[in-house]
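Single chain ahead, by itself, as structure tokens, in the form predicted alone.
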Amino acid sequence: MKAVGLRILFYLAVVLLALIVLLPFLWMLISSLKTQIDIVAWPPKFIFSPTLQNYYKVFGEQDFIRYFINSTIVAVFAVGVSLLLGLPAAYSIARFSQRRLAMVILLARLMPGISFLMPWYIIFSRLGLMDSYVALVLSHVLITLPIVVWIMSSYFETIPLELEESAMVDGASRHYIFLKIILPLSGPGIITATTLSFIFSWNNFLFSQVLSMEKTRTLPIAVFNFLSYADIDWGGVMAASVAIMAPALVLTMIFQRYVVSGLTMGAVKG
């Protein structure tokens, strides 16, 4: 009986945690199918006539596709640059115990983004790079690069050093070992770092708010189109939020197995 009771408590705890995590998203999804009157009604309406009018506002009346393209360009290039720089840096930290470099990168990640905003703004303004993809990509690298380095440095430490020593005995260089042996064995870790970096870049609001204008405005900023001084179009906000979350959610679901594997493998030596 005691085992049965513990199992019931376990499943109840799982259900409770699932509700806590999923309820905000479900509420947002349901609200995106309501009219403004139904959304602000009190007590809340759980029986209503669904409408797609809010999604028509997002995709029909707003330039949402352009915002989507801008977010994709910025996130893809930011992640690409971070992988190009972060993978060798993470390998160096893991194999040569460069803890000072690791601490500097961690410090950059822990510092609030707003502390970098004024220097970025001054630099990009004087270089004429405001409202450009270059400015957004470089600023987003500040977010994505530490993620890549910290996930991959832990992951590289789980790969046996004997593999590299055997390759060196056969005459392989460090570059060859890194490119032909280490990287192919690090697939789950690379997918994990890529997925998490993409999501953090995709959801970034602060840098895009200041460094982008009409040409390079990204999805998180697009929500402001439904806010005004006198009114808030809650239906449009909810529909836009669902559309913004959808790509990141799909990406996470597709690579969930690799993400879990990459994080747990990287924590083995932790």
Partner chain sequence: MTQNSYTDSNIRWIYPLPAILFVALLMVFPVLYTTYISLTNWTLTSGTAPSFIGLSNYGQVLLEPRFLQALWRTFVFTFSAVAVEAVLGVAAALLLNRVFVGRSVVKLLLLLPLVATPVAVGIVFNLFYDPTIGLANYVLESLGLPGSSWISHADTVLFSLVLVDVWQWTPMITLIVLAGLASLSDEPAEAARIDGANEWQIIRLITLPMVMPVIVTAVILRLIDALKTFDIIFAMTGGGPGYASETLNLIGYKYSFEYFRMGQAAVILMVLFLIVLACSVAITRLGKRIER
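This structure is a prediction, so every number in the text was calculated from the model and none was measured. Residue numbers count along the first chain shown, from 1. Just so we're on the same page, rigid core means the largest C-alpha set that superposes within 1.5 Å between forms. First, how it differs from the form predicted in complex with the partner chain.
Once the cores line up, the CA of I30 ends up less than 2 angstroms apart between these two forms. Core-superposed comparison between these two forms: the CA of A41 exceeds or equals a 2 Å shift.
Moving on from the form predicted alone, kindly provide the form predicted in complex with the partner chain as a structure.
What follows is just the one chain, with no partners and no other molecules.
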């Protein structure tokens, strides 16, 4: 009897937890389906006739699509560049236990982005690179590169050394081994690194806020700018918020296992 009571209590706690986690997402979704009148109603309406008009409005704007594309371009290139730079670095860190080197690259993950941002701002202005994809991608790589290095060096450490040693005995060069043996075995690690670094680039606000203007503006900035209108169009903002969160959330649901392992990796190893 006591056991059953505890069981019920446990499930109540879990449901409560789940509700708290979900509530902001649900409220965002619900509000995005309301008219402005329903949104400003008091008490808040839980029953209403849903409408897609907010989505039509947001996606109807030419610019919103462009911001979406900008965000995608920046994230894709940032991930690509950081894989290119990060994979060999991570391999070297894993194989030669270069802890100091790892620390230097990880500092980029730990340090506040704003302390690099001001000099970038000055230098990119001098070079005429403000509002350019190049500047934006470079800045985002500083976010994504540490993620790639962190995840991939842990991953490479799990690949047995014997595999490389036997290839070396067979006469393969290090470079060949890395390209033809290590990388093909690193699928799960690369998926983890790619997913997480894509999401973090996608969500980045500060760098894009400072370095981009009209041409290269990314989604987070666009959504933020909605707020600055005098009379906030809550339905539109919520629809835009849904649109901006959707890719990251969907990626997470698809690659759940990888995202969990990526986020918890280093900490558990101690």
